[in-house]
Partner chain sequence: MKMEDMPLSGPDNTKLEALVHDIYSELVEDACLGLCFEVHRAVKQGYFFLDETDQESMKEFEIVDQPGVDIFGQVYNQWKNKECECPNCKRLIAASRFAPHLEKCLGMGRNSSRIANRRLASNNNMSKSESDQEDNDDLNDNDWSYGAEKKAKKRKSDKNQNSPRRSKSLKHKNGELGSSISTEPYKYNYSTGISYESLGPDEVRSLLSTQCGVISEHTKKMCTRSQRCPQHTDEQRRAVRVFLLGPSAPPLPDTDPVVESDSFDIPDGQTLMSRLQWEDSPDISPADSASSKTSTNHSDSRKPKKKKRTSLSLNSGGGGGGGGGGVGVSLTGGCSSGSSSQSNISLSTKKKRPKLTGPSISSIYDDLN
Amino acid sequence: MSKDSQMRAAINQKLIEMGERERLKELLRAKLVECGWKDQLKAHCKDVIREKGLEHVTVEDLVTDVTPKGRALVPDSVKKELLQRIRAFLAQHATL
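Now the structure: this chain alone, the form being predicted alone.
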């Protein structure tokens, strides 16, 4: 396991232990709904299903098609806010 992987695992563990991971997930959900991301992704899913036909689309296919679009649609402001929150958390709990 590389040093980077070890650090990510340690940070993730600390976020989970302190309950911050769940708070960040809730914040992310709220921000994505607020900015219309959920509606945009839902519309994209409908387009993919319409193009391929309902009988020819599996959940796995849909996830494969939609994931890159979903990541691309997350506004930079949301990404920056989450990153700031994580950095602030790490600064407060700098025992890693």
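Numbering follows the first chain given and starts at 1. What we label the rigid core is the largest C-alpha set whose atoms superpose within 1.5 Å from one form to the other. Keep in mind that what you see is a predicted model, and the values were worked out from it rather than measured. What changes on going to the form predicted together with the partner chain:
- Superposed on the core, the two forms differ at residue 56: its CA moves 2 Å or more between the two forms.
Form predicted alone done, so how does the form predicted together with the partner chain look?
Coming up is the bare chain, nothing alongside it.
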């Protein structure tokens, strides 16, 4: 399996080197804002904060609370598009 991990590492490296990762990240962020995912999650954060108290909120609290919800809330269209782009990138560059 080291080959696998090697492959992964290589691909990741390529992603970063070519700037594709940044591009993908920006694309995802923009799409999430557009579809209202960010506002939804923020509202959820507000509840958490009110629950926990304004002064005692920590990053870890938020992270553990928000991340699974966030992952679930991503709309399908956004997910599909992103997967498509990643696949395209790999197809283009994995066989080089």
